[in-house]
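Presented below, as structure tokens, is a lone chain in the form predicted on its own.
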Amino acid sequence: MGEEVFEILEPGPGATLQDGGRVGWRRFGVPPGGAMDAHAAQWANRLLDNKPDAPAVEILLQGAKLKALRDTWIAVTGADAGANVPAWRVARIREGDRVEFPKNHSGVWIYLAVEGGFDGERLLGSASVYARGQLGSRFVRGDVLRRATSARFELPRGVAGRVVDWQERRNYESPSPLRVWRGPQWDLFGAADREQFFEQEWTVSPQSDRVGYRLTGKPLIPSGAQMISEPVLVGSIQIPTDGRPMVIMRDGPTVGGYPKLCLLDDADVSWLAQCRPGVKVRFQLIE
């Protein structure tokens, strides 16, 4: 067991351990899971010279509070929740210090990494918590987090700090057009519906979570074709019977029977994940 580094004082609406996700289990109905915003999670680890997919704490929106149990280096990335430590850079904290996320200002998911990476039970090859499938569990008050290795982070001699390039810090309130590929059922939709999908702004619905993000706007006309359930990838944009798109996210189903108009580019799944309910998004076809 690694060294104890944090105690959970308050988990907020939800806090779990997430890494790069599970590979090779989709055929058994187990979604890949992993960090909702892989871009931010990887940067938190890279700042500390951890492996990019090392386990990190994923925090939902706001309200989480942790107490440091020893001196350590950390990195916080992702959503802005008014953290009391600098974000998108390495920070040195002391035993007894608190790390708090009091109020969400933008984005949805926050990432906390520690030097050496967090330790977590690996189930089906991953430490990622998939609560719906009972693979791991959400943090609760009093839980103690441990460091995976004894590796220590040190800034190079003569370097005062380490920060993420500003170009890598995304504006979660005003995302660029999200890039998509044609989906398997592209041809089941008429030209007018395909044009409408790309021309209008869609609004992220409050009915969004790790399973899927629902979008509201002028509904498309659903295809009347009968479909047999088939494999569904993360980022698949399904059009259910109400004509409003649903984007499959990290903990989403592995098969589905709704037509898939498009597939969100993998790099932009992370960007959509950080869009709070009410944020408007557009899509751009990759030709």
Second form
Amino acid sequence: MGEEVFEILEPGPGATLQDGGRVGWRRFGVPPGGAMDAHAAQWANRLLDNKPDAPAVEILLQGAKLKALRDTWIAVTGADAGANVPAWRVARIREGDRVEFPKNHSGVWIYLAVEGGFDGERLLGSASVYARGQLGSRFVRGDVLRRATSARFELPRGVAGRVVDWQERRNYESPSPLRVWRGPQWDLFGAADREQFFEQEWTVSPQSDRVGYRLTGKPLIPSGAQMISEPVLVGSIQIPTDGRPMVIMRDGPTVGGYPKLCLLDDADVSWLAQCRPGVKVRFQLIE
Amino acid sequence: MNWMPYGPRALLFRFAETVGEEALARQRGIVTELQRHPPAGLVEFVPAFTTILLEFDSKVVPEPDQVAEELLERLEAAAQKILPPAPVKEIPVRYDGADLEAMAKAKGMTVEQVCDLHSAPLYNVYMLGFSPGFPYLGDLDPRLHTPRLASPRPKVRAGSVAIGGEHTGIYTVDSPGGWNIIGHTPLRIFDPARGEPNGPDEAMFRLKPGDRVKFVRI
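Since the one above is the form predicted on its own, can you give the form predicted in complex with the partner chain too?
Expanding to the full complex; the earlier chain stays at the top.
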């Protein structure tokens, strides 16, 4: 076990440990999981010279409060929740300091990384918490977080601070078009429906979580074909019988029987993940 | 057999047109081949009733489409191989589910008849999904085919044995669920505690795709 580094004073609506996810267990019904916004989580780790896929704390929206149990370097990235530490750059905090995320301004998922990476129980090769599947559990008040002791981060002398380049950040409130590939059931949909999918702006629904993001707009005409359940990849855009797209996210089902019009490109799964309910998104086909 | 791309890194092969034992035999042949001789760059595979997904490492296989035809030939040959029968795993069941009586009534049967029909066959595990280790079991007696509940229950407890459409299955974790619950097993079908804390361990999963299942009344 590593050194105690933080105590959870308030977990907020859903704080978990997430890394790069688990590979090779989907045939047993276990989704890959991992950081919803892999891009932000990897940057938080990179700032501290951790492995990009090291476990980081993933915090939902706002309200979380943590207390430092020792002096350490940290990095906060992802959603803007008015943190009392600077984001997208390394920060030094002292024993007894609090790190708080009082109010969400943009984005959905916040990442907190610590020098050395957080320590977590690895199940099926990953420390990612998949609460619904009983692989780990969400943080509760009083939980103590530990860090791996193998690595030590030293900010090079004379450098003001490590910062993530502006070009690597993105406006979570008005995202660029999200890029998609053709899905396995592309041909089941008529040309008019496909056109409608790409021409309209879709709104992220409040019914969105680590399993899937629902989109509202003018519904598509669902394909009438009865499908035999088949494997489903993260990023798949399913069109269920109500015609409202459901994008399969990192804790989503491994098999399913709804037609899949498109597959969101892996990089853009991270961008969609940061779109709060009400945010408008468009899709663009990768030819 | 045919194939289609599923994004830039995966291929979906369709090895059968209809669900059944013939399709499962082909699936087992393909899975055995993939386990014994994994193609270069294969990250993982996911078998289902009539399809199997192969996902590749894009550093090793940048364009899966280009290896698809060659793979299809290999998988077709593997699908035709005759394998020894899969292991039979006994699952004890107490037939005391919340939907058992209503189901029997709707079908004009006694509860006893439903239990007899459900525990008679040797079922096949066609695939795992829905939750970790959840087995989709067939072939259920057509007299027991029952549509899912109109509105799913918010919580079905782990160990519940249930019928959904043409399949029967066992809930592996407490979760919402819309299948008709007919009984319970005291066995843990998915048990994170059985896994090694620091590494992959298939021991967490009592049933594997292709296994056969016999329900034993208790």
